[in-house]
Amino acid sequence: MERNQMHRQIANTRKLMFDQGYLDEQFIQLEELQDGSNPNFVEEVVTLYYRDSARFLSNLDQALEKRPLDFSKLDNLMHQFKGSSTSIGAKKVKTECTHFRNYCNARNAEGCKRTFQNVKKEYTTLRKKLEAYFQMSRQVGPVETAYASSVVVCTIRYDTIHSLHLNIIHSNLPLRRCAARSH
């Protein structure tokens, strides 16, 4: 496949993820942080999200097996997972997390279990779509975009509960670095 055609396919794949409601504007903000000095920034952040999400989902799965259900613990775990999902723009995942938390607040065990299956389904679907998107992007290499000239400063940090937080500050200074640090 020729390079221009591949770029069009990548753009169409990205557009489709937005049109189908899988991604929201937070993903665009991540893309704005990507530049020539860190051409895989978005993929790296998403990879961190998936690594940490596996732990959240496992903890939620275990908490749903315990009797009686600890709705407060379930809500707290889902709150953390929702925050991480929000930070990468995982729109459908975030919506399902909200439904789950509503069931927790209503102390509805069946609703929690059913909605957790939806959370995992949307999470898995988005993961497959993003993996395909990033694989295509790696095949063609970096491309000049409007984002490449954006001037953005960012910090990424993990707090004590290991949620991913992005602080994005637009500035008139050239982008020097994006730093990841643990707290």
The other form holds:
Amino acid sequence: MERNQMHRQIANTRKLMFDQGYLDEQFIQLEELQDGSNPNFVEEVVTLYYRDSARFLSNLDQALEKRPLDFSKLDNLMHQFKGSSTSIGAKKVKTECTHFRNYCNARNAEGCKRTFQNVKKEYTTLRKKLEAYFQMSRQVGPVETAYASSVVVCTIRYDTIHSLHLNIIHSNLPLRRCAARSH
Amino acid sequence: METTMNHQITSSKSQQLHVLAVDDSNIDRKIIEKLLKVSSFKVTVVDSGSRALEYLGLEENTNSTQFDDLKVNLIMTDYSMPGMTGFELLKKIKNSSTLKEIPVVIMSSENIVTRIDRCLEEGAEEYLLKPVKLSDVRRLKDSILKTENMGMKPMESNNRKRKRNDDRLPVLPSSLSCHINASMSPPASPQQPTPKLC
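Structure of the form predicted in complex with its partner chain, please, following the form predicted on its own?
Now the full complex is given, and it begins with the chain already shown.
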């Protein structure tokens, strides 16, 4: 009983991140790549992202201290950070990165500094949400359930049970084909 | 399960497509490797163009049936890399008598028409917009398999068409095209221009 409640809570936490625009379809793509041979793939990618991001953000902070600003360097640094953020589906972070790059192109120092604060804010917010989400997921542990429905037939693990739930119950998320993979 | 020797050779050959993926981003390397493995490719991942050439040189030198495993069937490279860009790597490969037959796919987060054109003209098989999706990789696999089975040269300059496909419709097998992610829209412009303070 309790387990079901936890599953529901995890599913809701996850759904909220999408509904509130923190995550986009790319996160789902990563979830689809996760399987029995690599059950922590998404968390591994996200952890790698935190590590790399720390470096990018610190470099950007330093570059923004320089006078005069080297817009080309700033743009280059942000391009890399935006790329990583895009790769994990960090939607709001990505948007702020784009704003930053536009200000770089316009050689607008104030704009750059302002949007960089927004970038950091969104990054921190998402990081907290994801850390909480993964921690909750780890607590329930892996679950394998055979799930038959008129829409889809597959074997799912705890991490995909949420997306399956959501896809059938909530139509605003795209239906995901759950491939049965034999390893 | 009895299979004839011939059948075994054909099936193992068609299943063992080996991709060399090149990307300077840790995260993108991890993702592309997974995308390719999930799609049943054999994968080698390197972090730069120069390492890619090293590997290809190595692979060249051990070119005997014994080392068929190392033979690279496809190269996928990021465009923006420090040192040697993906474009420069593409040029080097296409200018090499031993390597030019290997199809090269460029991956980039930037949807720049002139860049796309330049890459395709230089002989890139495709220009994929990042983030690369499973569907991109699967489509690539079909296209490469078809090319290999038909004995076609990967680069058919006369036939090459660049098709902008905003809703990601499946591409015709005979055309080489670029695929744009429909969810990518042009970035928003800054709200109002403020006086420069630099």
